[in-house]
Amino acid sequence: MTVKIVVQKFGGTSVNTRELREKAALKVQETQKEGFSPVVVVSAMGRKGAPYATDTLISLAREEFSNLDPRDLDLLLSCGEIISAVVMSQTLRRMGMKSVAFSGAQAGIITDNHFGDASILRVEPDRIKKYLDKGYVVVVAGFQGATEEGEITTLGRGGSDTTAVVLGIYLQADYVDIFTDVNGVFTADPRIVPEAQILQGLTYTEAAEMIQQGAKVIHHKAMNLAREYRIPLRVRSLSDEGKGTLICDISTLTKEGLRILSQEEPVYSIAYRRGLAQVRVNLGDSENGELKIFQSLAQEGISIDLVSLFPEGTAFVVDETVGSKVEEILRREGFEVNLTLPCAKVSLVGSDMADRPGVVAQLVEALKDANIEILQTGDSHITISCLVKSQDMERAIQVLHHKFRLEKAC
């Protein structure tokens, strides 16, 4: 008999207390009374100042030891979500559930030696199965895996999304359920938008999109996994009864019953990145001046975004973190530069943009009738961003999502 297998990460801010794991429990437990044999990928418990979390563990080896080997810092953090898997697994034990707790690497997960971001060159499924066939709930330590060797390795940023997606990959799971602290994606982040609305599905592609332009929706590797492997995806939360949002290719949103998005609104959810300075370059006399700015900025490693191009001068945006260390290296190369920060990045994410005449003025209208200054703009196939001052990045995202009546899209 084929075991029909769903895959379920838990972030750290759905295991840090009793309560929490319990609600987690249940989830697992509806899981298995639908049919399917639950693999549960948990992260550490909390987030940074909570004891076990990442944050907090690497603060506690950087103030101890400031030239840590990378080899022993990622045993270090490695323990955060073995704690985690521990007592997730001893919840569900307490709840009448049979299960077994597994570290990465007992899991099969192996990692090259790129210590602190390592890349996952396989899974070794067997162990997990034989649990899985016995009847017992497998909790595996996320982001993290060992080497051929044997060495402790950690995946990076969003670790525990990728080792979800890619168990699904390997155990040939029928979904992979990301549990997070909303109800699902939106169309707006709720928080700032009080009448945004669930987007029941998605596309991989239109997912993608969102996250590329700040959506907190699934790390972007692991993203990028689903989408390669065409694992279905289900953004869900501990609170809600519902399924939250399908994240899958259009046969599969065709066959649920979900509305292809892309395929009916100019429009559907609006994405935002904070933290972001404009730097203005002046040209001067310069010659070859653009390729000698991006030159000397790609030479220390610096990402941009938004590239305007004119016959005077260029703007473009990076990272606020950097922008005095750009201003430095310009200034260095003889440019008169002028940084504008902190702003932030509001996107309107939607379908052939290009090919929808009116989308661009409708924006500059809305922010306009608000008094929001429209710093900079950059577009795609599938989306319209704006740059504004991070003071006016909320209204901006406010008076957008009306203007384009997405509290009515859905």
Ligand code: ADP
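Please move on to the form predicted together with this ligand, as the form predicted on its own is already shown.
Excluded here are partners and other molecules; the one chain stands alone.
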């Protein structure tokens, strides 16, 4: 008999209180009743300030031991998810299910030795499978694994999403469920646009593009793996009886009635990325100035985005945290540099933008009417992005959402 598996990942805000954990356990039970073997992946309980949240453990390390080595830091950070796994597993047992909790290492997750941001090399799933065969719900601590030598590693921000998708790949799961604090993937972050609409079905390409442009509802590494291995994802919440968002192939979406061929709108969502700095450099009469600029930034390992080149200068965007370092490097090279921060990139994500005249005009009009300065723009065939000052970001998202009538989308 082949077992049908669903991996269900519960984010930090879905396992934070006893009441929520019991709700999560009911979702697991429902899945079992539907004939699936559930594998549960949990994040550490709660966000910053909660006693066992990842950020709390980081503060503990930083405040007392400013030089904690990366190996020990990972060992410390891995505890948040282990606590959560044990607590979740006990909750399942209290509700009458058979359950076992595993650390990432016990679950057979093997990573490289890049402490703090390790990559999963492979999974040895036999131990998980043995328990599934005996009817257990296996609860795995997200965000972690171990090297071949048995050193504990963590996977970086959003790592539990990656744990869930990778287990989905190795266990050949029918679905990976991502339970979070919103009911699915929306036309824009519902915290910023209350009238945002849930997107019931997205192709891997569409979801990956939104996430690439900053929609943090799933971590980009996890999204890219799901896309590559064709693992269907369902983004859901504990408080909603709806189906959430299904991310899969277009053929499945069509079969499920979630896609009609003529439905394509030029823009289906708005994503954003905060914490950016705009760098404008005057090239003066420097020979090959632009080349020198990009080479020296590459040498320092600094990634750049939204690059615009003109005969007299260049403008581009970097992470806010490296803004002053970039300024220093370029001044040292003799360039005149202007830094604007904090900035945010707001992106319209859609399809075939290049074939749709007027999208840029609408964007400029909406922001102008709202008195929002556009610092820079950039585009691809499926996105148009603009850079604005951070203080204008939320309003920019709101007016663009309205301008493209996304509150009427479905």
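Every value quoted in this text rests on a predicted model; they were computed, and no experiment measured them. For the two forms, the rigid core is made up of the largest set of C-alpha atoms that agree within 1.5 Å on superposition. Residue numbers count along the first chain shown, from 1.
Would residue 380 count as moving between the two forms, using a Cα shift of 2 angstroms or more after superposing the core as the test? Comparing forms between the two forms, the residue 380 CA shifts below 2 Å.
Aligning on the rigid core, do we see the C-alpha of residue 76 shift 2 angstroms or more between the two forms? It does, since the residue 76 C-alpha is displaced 2 Å or more between the two forms after the core fit.
Residue 151: CA shift of at least 2 Å between the two forms after core fit? True for residue 151: a C-alpha shift of 2 Å or more.
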